[in-house]
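So this first bit is one chain, no partners, the form predicted alone, shown in structure tokens.
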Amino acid sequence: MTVLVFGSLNLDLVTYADKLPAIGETIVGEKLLRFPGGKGLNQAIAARRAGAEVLMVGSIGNDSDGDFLFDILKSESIGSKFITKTAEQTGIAVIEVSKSGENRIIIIAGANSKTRFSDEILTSSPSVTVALAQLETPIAEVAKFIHKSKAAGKITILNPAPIQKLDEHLLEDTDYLIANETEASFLVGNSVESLSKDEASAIAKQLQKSGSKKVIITLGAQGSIYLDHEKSLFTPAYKVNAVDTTAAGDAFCGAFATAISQGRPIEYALEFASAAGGLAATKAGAVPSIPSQQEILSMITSLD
């Protein structure tokens, strides 16, 4: 079964330092590295490495950075027939990472702003069972993708990052909404960056009232909260030595999409995703940190 990812492709410029600078502060960094990234590409690779067949819809620039990212798709065996080249520069993300693994990110959309949905994407891809999107591409196109995918009988997953206001129709067409603490809080009109399990459960209920069917709120080192109309689940995080949390959320989303595409129970999908997210935090960079299916399964079985 295939996971169809609608999303961004970026070149990540990652700086490392002991701490993140305060406003107006200049600090000395340790190094600057270049990685393939973008939430769409990260999640596509995460789903592929977790065991799914993957197709990606996205846009890159007609430049060397775009060529680099296109080669990454090929090397990861991700279907690229819906990747288009544009006159815009390839998307860029500037990422600051502290010694404790915290990060801050600035994104220049570039070619990602030209990503468009067409009906041909779904009609020519009958093997697709899960449609996964984020918000680093135009939200109107994301809404079309989710709506058309839902109408075609696909399982739809939305990761509302970067934070934006969501139309209630988009929420209604989304089968699984996966948000972190900050995103979930923003979607209900709050500005809290850290949530307890009880607070996350309360916000999940508010999101359900707004139209979300199944809500997952990731809580970093605590784990995740899941809520649907029948059950509530808490999945604890795996204890890891965090080095760089940049792609941990993307690894979670991609692995979760893979498990759902395989018809796995929600309890297993959440545990599988939690292991993937934890492993991703143990290595530097976005794409280089995303774990394989075997690494995920080894972490799960090591604690059984």
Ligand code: ADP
Contents of the next structure:
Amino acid sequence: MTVLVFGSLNLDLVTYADKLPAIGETIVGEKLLRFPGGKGLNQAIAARRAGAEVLMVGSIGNDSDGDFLFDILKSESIGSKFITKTAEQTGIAVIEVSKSGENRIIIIAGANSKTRFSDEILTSSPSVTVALAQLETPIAEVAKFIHKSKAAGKITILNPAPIQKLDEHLLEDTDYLIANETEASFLVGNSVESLSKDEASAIAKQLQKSGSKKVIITLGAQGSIYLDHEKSLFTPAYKVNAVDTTAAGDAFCGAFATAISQGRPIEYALEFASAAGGLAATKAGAVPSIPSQQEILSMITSLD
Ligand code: ADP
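What about the form predicted in complex with the ligand, after the form predicted alone?
All chains and molecules follow, beginning with the one already shown.
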């Protein structure tokens, strides 16, 4: 019952200052913090903490940032045999945050741009039941990973973030497409940042026509909608005291993959993922906010 995650690992360098500097301006900041990040690593941690065995495929540089991320995988008990060291530097996100919460981010893909799929990944991992990917590694490799995983009988999940145009074959090979509001809109040629439930349902139907079998659109504090050929479901978000929604989507995707790897019904998987996303919004940061299985389960039972 292993979840195989194909994705990015980044070092997030976060600087905090009263305001963001104007072009050409130098200002004095408050502090600089280093966090593990990257959608791949966040989702691998989310799936692992939610209770799955997890194996990650990704690349790091031959540098101290890479060692830092590798140690995080070890401390989270995530399988690292498919983590490759490359000549490129470890992926980095340089994030500037102002007192009022504005941010500016530059991402250097670095080693992530060298991540490759090979057949050996699947043939040597028979316990894998679910294959999960995002788009911070080369899309051609993601497409190969999803295609070969599907052909090998795995359940495939794609979170198309950061969003880019998807080939129709990639959509057809994807069992569950999990997109947020902006991503879902982009995929049907629109550019809106928020959607009503009805608008999201209409987009999900359009995506089904383009080849997606099962579509989930996450709607932040509203919840999420799900559409397959038999049913449509709405899962309301949990009412939480949201302080920072960074990684809510990653927590949702990782927990969803875990529930699906355990053979849970879709209604349960969506509820479990929704609790994970809601809990991630209650704490600052990405990895520090990703909840444990116990926290998710107590959130769900508190509903009864
Ligand atoms: P992303 O982080 O990819 O933009 P969303 O913001 O849609 O994704 O969040 C993913 C899921 O996390 C939502 O569908 C919801 O279940 C949960 N979530 C996100 N923000 C909140 C919030 N403020 N309150 C409760 N749940 C939330």
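Positions refer to the first chain, counted from 1. All of these numbers come straight from a predicted model, not from anything done at the bench. Between two forms, the rigid core is the largest collection of C-alphas that superpose within 1.5 Å.
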Review point. When you overlay the rigid core, is the Cα of Val287 off by 2 Å or more between the two forms?
Key: no
**Study point:** Rigid core superposition, Ile163 Cα moves 2 angstroms or more between the two forms
**Key:** no
Review point. Taking the rigid core as reference, does the Cα of Leu33 move 2 Å or more between the two forms?
Key: yes
Exercise for review: Having superposed the rigid core, state how many Å the Cα of Ile105 shifts between the two forms.
Suggested key: 4.5
Revision key, fill the gap. Rigid core fixed, the Cα of Leu20 shifts between the two forms, in Å, by 8.4
